[in-house]
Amino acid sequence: MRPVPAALALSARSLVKRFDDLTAVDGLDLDVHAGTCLALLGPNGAGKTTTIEMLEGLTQPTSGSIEVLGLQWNGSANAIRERIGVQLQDTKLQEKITTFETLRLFQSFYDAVRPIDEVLEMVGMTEKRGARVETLSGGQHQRLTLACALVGRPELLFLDEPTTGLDPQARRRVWEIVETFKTEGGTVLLTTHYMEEAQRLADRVVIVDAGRVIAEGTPSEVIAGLEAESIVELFPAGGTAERLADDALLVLPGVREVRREGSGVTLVVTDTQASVGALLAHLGEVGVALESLQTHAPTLEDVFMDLTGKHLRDG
């Protein structure tokens, strides 16, 4: 028997945002289904942001339909608040009150809460209970954010870049938060510019471009898209770059794509093996020296470039 998939604890259909002339977001499907974490992915300009907002509630659609656990913003908008976290890209916190005060604040919001002790545990906060939030370095900051995100006990939680300016220990703290929250029925919308985290941390991906979703499904299904066994990097030593031909490695058995950045050009392979044995045999016949080469498994990072041009680190 096939499982039956969880409900939708988050839905869009046909969702519009237009600024004058600039159309922002393009008829945009979406789907979240409860207890699960999806990524949306995109480079700057493609609308992420702005579906966020409208998802969130700060942003009224142009046309389309939004639902959030079973409700609507038109009509429901303090029933849905209740019931979910936000943590936006950048928040402005008041700079005189403490992190307990702060947290204070925000419980005052909500009928459900978490304990604020609990709360700054799990942020790696503690520490920082008395500090005043114009002391707090960015990092610190962002945790803070993200605290006052989860003290509401929410159902569903929003989380633009959630890791931006966290040193790589913190960084997985936020995964281990994250990977918590799930287990215990909680469903997550995820941004981030960081391959590894949506890797990690998504059940499912989303990748969005020029407001339109160009790509999605689980992390493997989307990296099974790119249709490669491998990523093949060549750094040529100085000078020896110009020597290679994009339409010469084209023809090399088992390579799919060439791309160049600076200096290094990449290969998108289908065969490792015949692909490196010939191209090491092409740089001998025209003369080019390798500084560096190595191959990887393709990534979620491969794909991006792939679809959009762009690193996801630079979306």
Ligand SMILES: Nc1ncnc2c1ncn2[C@@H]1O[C@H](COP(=O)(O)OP(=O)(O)OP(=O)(O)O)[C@@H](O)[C@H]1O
The other form holds:
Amino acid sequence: MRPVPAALALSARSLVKRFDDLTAVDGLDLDVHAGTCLALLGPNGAGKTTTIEMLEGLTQPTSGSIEVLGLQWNGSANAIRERIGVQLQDTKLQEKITTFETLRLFQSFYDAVRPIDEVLEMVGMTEKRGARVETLSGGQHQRLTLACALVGRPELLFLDEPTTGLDPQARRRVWEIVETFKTEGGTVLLTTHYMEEAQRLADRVVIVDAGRVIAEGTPSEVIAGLEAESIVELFPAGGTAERLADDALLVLPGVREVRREGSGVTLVVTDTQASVGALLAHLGEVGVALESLQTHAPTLEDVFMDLTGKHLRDG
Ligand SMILES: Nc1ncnc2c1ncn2[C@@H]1O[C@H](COP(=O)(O)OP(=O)(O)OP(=O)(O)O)[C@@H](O)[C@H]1O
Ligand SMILES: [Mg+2]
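Counterpart to the form predicted on its own, namely the form predicted in complex with the ligand:
First the chain shown before, then all remaining chains and molecules of the complex.
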């Protein structure tokens, strides 16, 4: 018997958004299967927030079609809103009311709800129950906006950079919340600049740049697309870096690509042993002393760097 494909919780076709003469989203296709997590990755200004806000029904697309839980925004907006949870990249909450009151307000938008104390517990904010929003730290405010997205028992959760600005412990807690949400059958679309987050949470990643998809697949498929066995990073000792020519490095066995950043040189290699051996011999020949040399298995960050020339974590 052929496996039955999981239903699509979210689907977009040929999505375009123009702001005057700027095309922020340029013909994007996206599918998210029910019960899975998809991470949208891209540098600052790539169009992630614009995309997610169109999917959330907050921004009108210039053209293209969107289906959320089998429904279209045009005509079914209320039915969709009842079933989704939204955490914006930069949510402004009312300053003068408390954490509890904020959640009660959000709760009032939904029929099926989660008890407020349960949501506070989920995001680790129980002790801030009576605190006014204006007194919360940045990370606490961020966790409150996540709580607002969870209080309506959503089937589909949209998270735009949910862990930016959080300390490592709070970040892990958000990861656990997302994982539990998924275990219970929920679907997640998130954007992030943290590749560790994408690698841990996402079943599939979509990398966008300038409003277009430039790579997609499971994290391991996307990493395999780099066709690299490892990444070699070397820092020549002070004053000797200029003796290294990119052309000479590129002809070493197994070296596929050479990138420079500050005084560091990064090589994308297909044969680690051959490349490192030849590299060390070459360094000796041209008189370059090493300050450090490291190799690591390729990550999403390396794919991202390879495709866009930018770091995921610029922002
Ligand atoms: N309301 C708007 N009017 C004009 N331009 C806009 C508007 N909203 C977004 N843009 C532009 O569209 C492009 C995409 O922005 P978007 O916020 O979607 O990027 P992003 O991928 O979310 O970036 P970041 O990682 O910094 O959050 C940017 O060039 C931005 O300046
Ligand atoms: Mg954004």
